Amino acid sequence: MSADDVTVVPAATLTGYCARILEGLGVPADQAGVVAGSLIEADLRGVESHGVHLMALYADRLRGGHLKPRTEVTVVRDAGSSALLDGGQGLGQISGMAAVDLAVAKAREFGVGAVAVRNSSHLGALGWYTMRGADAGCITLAAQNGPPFVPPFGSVTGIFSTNPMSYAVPAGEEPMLVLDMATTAVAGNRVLLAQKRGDPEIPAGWANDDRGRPTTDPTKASVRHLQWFGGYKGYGIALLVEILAGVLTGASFGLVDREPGELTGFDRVTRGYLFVALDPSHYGPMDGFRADVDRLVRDIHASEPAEGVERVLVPGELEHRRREQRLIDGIPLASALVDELDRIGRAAGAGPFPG
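Coordinates of the preceding sequence alone, form predicted alone:
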């Protein structure tokens, strides 16, 4: 993709435009701002697969009646350090934010808080939530399942989603540690984004074609045949995510459709997730914990790089730097994505794409 194929947009401008689109689709203004903000944060950190690229998906689901524009989060049960919420078949960012905030509040009281959500929808980038928990001083973990399309290791029958997981850890003087990853080699949206941009190829090891054969051709790559990271090891972690986010929460899982709605299997939009927050102050002095995380990060940075490696990094470091730069320079968007946002915006009454 050449520079001529890219439009650079200030983060605030892009946030406002996406919020107006969502409002035009019936989402209340306060909730629209939350959802738009989560997508722009992903783009700022360079996680384009979970940025404004998702606006088309959300718009289709809202127009089709598969997502409710006003998200009503209800408490199914709440006992001690745990709780279960129902996302009301609304936008995942709203119930996700409520869940992680509740997990943090419980962690402050009990040392650990575990909050599950069912009958919700796509959360966007999980790191947005775990960083929120780390900002509040808690080690925070997240896991989410989804519609079945990725086969178990050694199979060709779709049972799992990409089953992402994330953690974030507060530090002291160092930036927080953040890992946000699919248990497949990549998120399916990265393949879709490569197709949307017209990329000539994708890296080996990302995906197979629709017959399960490895391919680097994005036009032949199938998001229903993504490869697991680490082979059977990634698959094993995906199975745990399926249990924590689906079976435990009472959400749909595997080939079982539990939530109401006409969409089932690969087409269902509802899913489940789990947030766990740990308050380090329940295990020792908080200042000491932050200082020890700093020491660990600095030991990693000071370790001898392997041949060809400029500097040893920790999870989240590149994304922190990219965010700082894009807040200054703006967010680069492929021309095809700009055209798509323009079409969606005009149809929703938000007007033409700014710029």
Given for the second form:
Number of protein chains: 2
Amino acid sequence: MSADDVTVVPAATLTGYCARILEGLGVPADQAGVVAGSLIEADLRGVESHGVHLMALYADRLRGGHLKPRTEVTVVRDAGSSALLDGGQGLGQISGMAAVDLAVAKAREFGVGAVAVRNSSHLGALGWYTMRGADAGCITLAAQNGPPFVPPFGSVTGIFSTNPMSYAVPAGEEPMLVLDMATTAVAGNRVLLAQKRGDPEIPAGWANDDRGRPTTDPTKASVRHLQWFGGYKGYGIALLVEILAGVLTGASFGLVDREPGELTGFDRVTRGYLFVALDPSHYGPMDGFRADVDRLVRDIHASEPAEGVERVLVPGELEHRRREQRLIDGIPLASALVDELDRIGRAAGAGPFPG
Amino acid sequence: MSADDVTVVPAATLTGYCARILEGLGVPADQAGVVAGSLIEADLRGVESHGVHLMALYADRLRGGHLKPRTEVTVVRDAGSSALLDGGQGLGQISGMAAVDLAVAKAREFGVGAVAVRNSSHLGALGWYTMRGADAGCITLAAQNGPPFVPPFGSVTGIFSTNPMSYAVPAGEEPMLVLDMATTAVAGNRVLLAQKRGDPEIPAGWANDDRGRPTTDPTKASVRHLQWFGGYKGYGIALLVEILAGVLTGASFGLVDREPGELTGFDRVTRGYLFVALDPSHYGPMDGFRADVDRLVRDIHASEPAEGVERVLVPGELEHRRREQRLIDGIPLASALVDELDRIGRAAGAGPFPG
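Switch from the form predicted alone, shown above, to the form predicted together with a further copy of the same chain and output its structure.
Once more the chain from above appears, this time first in line as the rest of the complex follows.
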């Protein structure tokens, strides 16, 4: 991509503009700031699929009445180390933040806490929540389900979403460890991009054709036939995600639509999710835990790279470095995305794209 | 394998003999029964790698003084929904059973419980514990670390074990869901077996050669260079297992030996592990949860198989069916294994192999 195709924007400017757009769409100012902040954090880390690119989707759903602009989170149950919240069919970031904070509070009191949410919507990047938990000193895990389009291992019937999961682990002097991933081998847009670019081949295991036959031909690979990472083992993890995020919470799951809303099945807007936080200080001194995580990270970094590998990495390391750099340099946005935001912004009364 | 190479033994006979062997090696009768029972359960499910085949290893370590025959489990910390146990360098099954039962008790009281164990040893199959938790009505997860020999993704330095994890989820009329897996693509003995048989090829991603280069040639693949299931995503899960089972518990982890015992590093006998139990009845009616798991399982079973697939499966299904069959037919044991057990049994004063 040439420099002409990219606009570089300071994170704060982008956050402010996206927040104003959301406010223009009826989202209260404090909630708009939270949602915008979560998207910009993803862009800072280079996770563009979960950055401001999502504004178009959110705007569309807010305008269509499929998402409530004012998110009201209600407590369905709360006892001991567990709780169940209802996300009020509002913005996922609002109930998600409430849920992870409650899980952390429970972990501090009881050692471990598990907070489930139903009737919410798209959360953005799960890492945003698990990092928030790790910032507060807890090992934090997240699992989220979604609309049915990915088949079980060995099937051609869509029953699951890409069922993402994430964890973050606090460290000492090293940056925290962060894994944030779909349980499919890749997201559908990786396949679409390969098709659009005319790539001759995609790696084995990304997606099957529409009869469920393995293929490395991008023109035959179907985004309705994404495959699980690591075959049946990844399928096993995805099934656990579906149960924790969908079944346990009483949310929609698999082929079952259980939450209010016009859009169901493949178009399902609602999501269920679960956050688990674990406070290491209930098992031993926190300083010792942090030092041991540092030690493990350093032993990994000091290990001998395989032939052709430059550096042995830990999860979240590349994203952490990218964030540091983009906080200084700004966030590069493709011109098409800038145009899209400009259009949404003008329509929402937030004015033209800044700069 | 011809019928001559196989002896079929009723489960109860095999359990009794293995228990007598363990008693002969100084293990108290009640503990011997538990350990033998866990091994026979693995054989019933067809998980031979974690069945009575392990008796030789256990006998060796008991005789060598690396494992204490009488396992004394002590409570290091116990508060709220968390606890830390010390496995007294004894048999893993004893502290593991105590830990999973405590996690379930905490889940019943608080909604979720997480019990960590350090200074224990080989647990056998993790599924034995998670199924016990699911039998008691809890979604149960287990993670275990071990001696360092598997490199981080992109490295040739052994820092991790095969870092297994397991979960079990209670259902209603359907059998519970059970996943029990190494986070490496396969266990080392799958590679060794391919070498022994002279297989022309192994699947890509099982193991690298001794310079960390990918290979499908079994003669070049190294059991010191096993690869993670699903590449860097599986590595991310394995790292979480190391942190939950090793770092959080204060056990040995990575290259750090922290527990007593002569055998360290690659020969490390001690293990750390974590069990997490989650009681669905704290989030909604238990009957509803069970019915929803059944519904999900049935939708998976009713889904259309991909070309060449006979039946779409859920985790644990094949093992469950095998168990039902072997409870009736008995457990088939290779003659070499029968001979080995006979030798160990005679030496331990338990007499010859029965039958």
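Numbering follows the first chain given and starts at 1. Here the structure is a predicted model, which is why all the values come from computation and not from measurement. C-alpha atoms forming the largest set that superposes within 1.5 Å between two forms make up the rigid core.
**Q** I'd like to know, for the two rigid parts the chain moves as between the two forms, whether A306 shares its part with W206.
**A** In the two-part motion between the two forms, A306 and W206 are assigned to different rigid parts.
**Q** Report the hinge rotation between the two forms as a whole number of degrees, treating the chain as two rigid parts and superposing on C-alpha atoms.
**A** Rotation of the smaller segment between the two forms is 26 degrees.
**Q** Could you tell me how many Å the Cα atom of K196 shifts between the two forms when the rigid core is held superposed?
**A** Comparing the two forms, K196 shifts 9.7 Å at C-alpha.
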